[in-house]
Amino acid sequence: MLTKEDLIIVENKQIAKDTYEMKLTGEVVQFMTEPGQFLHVQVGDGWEHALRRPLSIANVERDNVSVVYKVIGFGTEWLAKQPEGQKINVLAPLGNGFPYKDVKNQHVLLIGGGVGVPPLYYLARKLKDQGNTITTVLGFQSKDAIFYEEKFQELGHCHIATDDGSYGTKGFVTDVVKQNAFSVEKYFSCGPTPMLKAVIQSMSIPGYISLEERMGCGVGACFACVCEANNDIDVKGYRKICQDGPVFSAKEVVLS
């Protein structure tokens, strides 16, 4: 149930280079049951940051929801300075999550890059609970940017790739996939668009991707996050990432 609510910050800590994990609590958390959905978070005290920030749900435990964000501008700098006990306004839960409920007793591959990693953790927990075997491949720029490795290791095999080779495999997540030739039945992926394009090209099994995109309203009214549908006979011809996604079948949209 979509709700606008002031959530209370339970914890807000740095977990990697320029990367923070924030835990929030409030009544709306009980409705955040679908991995892949997101929160639209209001930042700043006035009108200087008019647009909310979309942050994927990284985990839900009891009445706490976790989100992970990277400090890349004034809005996220403001978020990083917010103390425990501070209230922060969110609109949530938004979007359509990963279609995981019919995935049972399979070997599943999760592929994430950077701040695209967090929603895969909540998904991994759900998939594990349904008897699936989980293999994860995570990509980061360097060793100091890595987070959640131990969390994923608790759920299955976890492989790390770094751009500079400072940890794990030197290269990209697709290099790890090619080197290991995982025998999996389905994949789920989230990360920057170039990574998703490479993942789709390297996989020949059914898969789903979650797109990262700047959003305006977050509810499909402003058309700020539209992408092309990958279907010539599709009447609409486009998808709104915030409303129709952010999760799509790997062949449903055109990545540019």
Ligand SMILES: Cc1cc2nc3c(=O)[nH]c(=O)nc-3n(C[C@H](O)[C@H](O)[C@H](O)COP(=O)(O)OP(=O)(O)OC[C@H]3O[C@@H](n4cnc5c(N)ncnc54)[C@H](O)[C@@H]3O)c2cc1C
The other form holds:
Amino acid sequence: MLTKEDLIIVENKQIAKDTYEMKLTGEVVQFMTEPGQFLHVQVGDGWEHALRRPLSIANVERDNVSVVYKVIGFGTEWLAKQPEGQKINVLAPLGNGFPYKDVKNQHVLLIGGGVGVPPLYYLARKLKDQGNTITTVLGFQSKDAIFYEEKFQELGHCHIATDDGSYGTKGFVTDVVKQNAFSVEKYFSCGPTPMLKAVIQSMSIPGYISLEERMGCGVGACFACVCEANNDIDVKGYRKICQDGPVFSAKEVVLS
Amino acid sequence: MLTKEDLIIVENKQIAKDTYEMKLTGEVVQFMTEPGQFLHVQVGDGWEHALRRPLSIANVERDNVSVVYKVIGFGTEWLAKQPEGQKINVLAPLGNGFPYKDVKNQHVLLIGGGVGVPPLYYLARKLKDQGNTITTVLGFQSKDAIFYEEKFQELGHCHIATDDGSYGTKGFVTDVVKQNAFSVEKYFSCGPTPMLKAVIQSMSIPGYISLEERMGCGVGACFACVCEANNDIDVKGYRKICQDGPVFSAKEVVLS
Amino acid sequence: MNLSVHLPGLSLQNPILPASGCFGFGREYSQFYDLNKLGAITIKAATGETRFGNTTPRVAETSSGMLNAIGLQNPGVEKIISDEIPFLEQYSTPILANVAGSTEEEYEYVAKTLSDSGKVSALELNISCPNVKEGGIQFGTDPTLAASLTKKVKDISDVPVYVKLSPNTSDIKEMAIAVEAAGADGLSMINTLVGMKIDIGTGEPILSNHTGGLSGPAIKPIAIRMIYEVSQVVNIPIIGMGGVTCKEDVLEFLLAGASAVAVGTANFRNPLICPELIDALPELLDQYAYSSIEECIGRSWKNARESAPFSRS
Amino acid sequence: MNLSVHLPGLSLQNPILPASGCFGFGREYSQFYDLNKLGAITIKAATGETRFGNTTPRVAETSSGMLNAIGLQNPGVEKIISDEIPFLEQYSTPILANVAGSTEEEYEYVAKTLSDSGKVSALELNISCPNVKEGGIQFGTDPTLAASLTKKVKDISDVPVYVKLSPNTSDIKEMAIAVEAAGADGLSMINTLVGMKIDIGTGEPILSNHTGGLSGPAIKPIAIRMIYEVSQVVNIPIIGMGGVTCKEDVLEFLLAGASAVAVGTANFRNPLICPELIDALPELLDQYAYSSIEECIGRSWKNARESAPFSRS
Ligand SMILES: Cc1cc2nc3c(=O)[nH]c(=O)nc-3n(C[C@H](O)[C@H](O)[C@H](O)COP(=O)(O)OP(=O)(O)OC[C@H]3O[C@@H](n4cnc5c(N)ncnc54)[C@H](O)[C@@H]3O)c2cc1C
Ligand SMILES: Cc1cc2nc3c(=O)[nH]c(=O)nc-3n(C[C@H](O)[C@H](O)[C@H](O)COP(=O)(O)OP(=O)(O)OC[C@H]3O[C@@H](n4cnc5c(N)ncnc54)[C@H](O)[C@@H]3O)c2cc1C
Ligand SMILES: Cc1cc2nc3c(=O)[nH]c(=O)nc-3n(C[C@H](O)[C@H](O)[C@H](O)COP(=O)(O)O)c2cc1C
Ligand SMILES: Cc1cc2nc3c(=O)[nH]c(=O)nc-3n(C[C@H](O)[C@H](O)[C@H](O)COP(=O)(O)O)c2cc1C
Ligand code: FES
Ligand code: FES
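In place of the form predicted alone, output the structure of the form predicted together with this ligand.
Complete assembly follows, chain above in first position.
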């Protein structure tokens, strides 16, 4: 089902500071059933920008897939400028998503930071459909960077932390987690590596994390995007984030 | 008056096989008074295509400059795709044009081949304004490549030659010139180098030719676009086509 | 149109193959198309033992190119033979196995193990990897070392040996002549040029290895020049690579003097690039009035031999 | 923000200068802006006698770059001093004069004539031109020849001498160390990489010289890597160049280890690039919390000296 396809932009709008939501439509969208999977997006014309950009699936509704991206450099700037109707070439769906299928009627915690938030939304919807109770903790730099708060509210409790205290709890997502002592059975997390490290340390229940790394191929062929595997459970020594991940059990990998 | 400016596309349409006419408007157009001068046109986004493309001024009417270009490679293909309203960055006006100012009330011959035809049109208009009688001989590969015939007809006699005989005289512009023994006092020519060579050989009256060469800077700084000077008249040894030309007296340069 | 090319050990139905390190061991891209389409498959470098490679980040983007510092991560030659190559045996496509090492002994061991396995059609001696501290590039910039290594590997290998040359040298002709004299059956060129990108935010190199190998269209003019020079001074065939992204590039490499053309970085952007190039070649050759691949090879200098600035003598 | 940089013979009000061969002798670009804006001006290579250079075509476009094979066309050192430099004397901008030749004697003659003229602030010894049959690149790939030439030119020159290094070498550190030991006051790097482009229509190289020098953004990663390596093993300043097109590039070159930054190819696309970069620098430095040019120089390795893979010892 790995496909290379020109998707068509249905909507592309700013939803927070430097942050855009793009809705795309095309044949391959029907196969985007796994939250945590990603699209590998071609940016620019010609070959000046040779590498694709990985972006997580934030939601799927009917024939539309949403991605939420923060403008960082050339590729995301270029994306932000593309008009409705424009074609965007993607490889999709890539990687292995969050293992949500067996999670039913539980209380789960979703912990997201910045542009790690998007994949958790699609996950939250899937988990909700399976009768789970959902609590979400989202961290942003400041109030103007916040997005998707209401969307998460609709699915359960949503706590917000901001680095500067301009909204919600001042501090990190882990501060919120500590203060609230949620009685949850499982957690799912996505965000910057320092956040993931702190999350893993602070949690004693089973959890799944989604990792980021600079990528070449996005499909497992180039060995660009590896991370260290936990040697206690596996001697293979590494995982490819694009192919074996981006989602891993918190115990499976060692963050550096 | 050398300017770098974003001109705006007013019109961009196909006028013959692989051949387009683009009208552009902007401040610098008012300084484009010399037929034979050219624009150095930036193509593509980003830096994948680092060099500008030289295109001759084909006409100036009010605030609009026209260029006529044949689709050859990336740059001209890109130009052909640009929509009305799009900005095109140019350096202009570059080079020295045809010395027409002192040509008054004479009978002059214009000889053009392929995309060497465009600059002759603006020249023809200027010469006509000064009371000259104009005869034009234009060479094209075949009937479907012909453009601007009526426009030249409006200014005087216009003879057409096609390589394959699909229109007008079968053969080269020099064949037309030989067959007609025009009684002219001066000639102006632009076209592929082999044509220019044949033209120079067949003419005994004073003439001016416009040359082409691959360019870097377009302004005389890089020495990319030189041609050999006729050593009988100058020991400097070379001319820069972008800066000293592209128009030269037929006696001034040696074509290779 | 007959696209076949016959090289030592490699009977190619067409001149297109993926370049080493850009195609894993074939599994991933087999999800996109039938690998039987390819002229051959070059697999990721094998070393004697498992290697974990460099720490990440391992790639960075540059203008019309990319840097990589994978550092020869691979499961080791034995696991490659037991776990990876069997997957490729379902295809009839010849396998070109990339051989790396830190010492002559390691190269010899890897080469012998691969050759003895009977599962690969030819070896590609990687003496040009810029991303490892030992081996790799030293062998690739010293003609004497390169020749000695080539000879040793030839001695223990039953399959033909292609030597993959480094462009990070002032005279690649000298290297080519040295390894030809030492018995190389063919050449692969070019590997990546050593480059760096600095993150102006952190002030430090993006790659954790600091430097990495530059590949992609940016290096194509260098590859074409080197193949043009080398093909005129050796009598062994060249597998050309470096920045191929379109059918015109393939023809340019053939005209320069390559007998087959490998595609690296472009796979990442377009996983279907190899079959697309193969499908496009017949019409392209036709358009330029070539009736076989053979006819194109080295045409740029065969036409104008007298004026060629390089010659063996 | 103080943008000034003080290098041997060159007191620069800002670190931006055009690169040799891409700015003629200044006249053309003076039509676009006041040359007093520039940190310095590097003029086109001078040789002993008038040179006509190579036949055309002399340039070709490549991905994110271009090839040139001008072949050192210039009116000769005497005419340059009598006809070209006087134009530049109306500006207070220091002149860096690029010196070329086929023989040691020619280099010495040109250097002495320029130095004696009293009209140039420093010399840039071009031992790296890939586009001429004699001189140029041989001196640039052999450390012994390069050192000997540097010494001779130093002996007869009253102004500081910068040596312009070629990237077409396997170990540019060795070259840099050799010319430093021979007395060079500074380095310029990098010159162009040798490349080629073939016209698939005619089947022949586009440049009439066949090969040409590759410049532009394509080569930037190589330039950055070489400056990063060399700046750690020499104690003389580096004028960095190779593919600069934007203010971020300027900062990247400084961080890599350059003390000033020259702009070549980008002038052709944007004649106003130099003043635009100069105007943009203060805000950029501010944004990244640098308070002077000095602070940026070599920051990429000064931060992390211990882990730097290259060091003199
Ligand atoms: C599996 C995965 C999912 C992601 N999902 C999202 C998402 O949903 N929303 C979002 O905003 N961002 C996401 N990212 C990060 C996103 O890929 C980068 O922000 C983006 O590639 C930056 O591209 P650029 O051209 O704007 O920046 P540039 O800095 O110009 O990019 C240059 C190169 O570096 C790479 N790069 C730069 N930053 C990163 C990064 N943080 N991670 C990986 N590669 C990087 C680019 O892909 C490109 O190859 C994800 C990353 C991964 C690995
Ligand atoms: C002074 C002058 C005036 C010109 N006027 C016209 C005109 O009015 N109409 C028109 O159709 N063409 C004109 N040309 C030719 C035109 O510049 C080329 O056809 C055009 O540059 C091709 O660009 P491309 O990107 O489509 O082709 P590509 O082959 O992709 O171009 C690659 C590089 O080669 C250069 N190049 C390729 N062919 C030529 C050529 N014949 N002359 C110069 N450079 C070339 C390009 O500028 C570019 O740098 C003129 C050339 C010159 C020198
Ligand atoms: C991510 C990556 C990994 C590579 N690994 C290897 C390798 O293991 N062995 C090898 O000989 N070359 C390796 N190469 C070099 C390529 O095989 C090829 O020579 C080079 O990339 C130039 O071709 P390209 O521009 O088409 O990518 C690698 C290149 C890349 C980009
Ligand atoms: C057209 C052209 C002519 C050049 N002429 C010279 C020269 O005469 N002397 C010299 O030392 N370098 C010369 N160079 C090299 C440049 O000075 C510079 O080192 C190189 O182009 C890399 O910088 P860039 O990528 O910014 O162009 C020339 C480069 C170009 C493109
Ligand atoms: S990006 Fe190539 S293996 Fe993950
Ligand atoms: S194009 Fe640079 S001198 Fe003419």
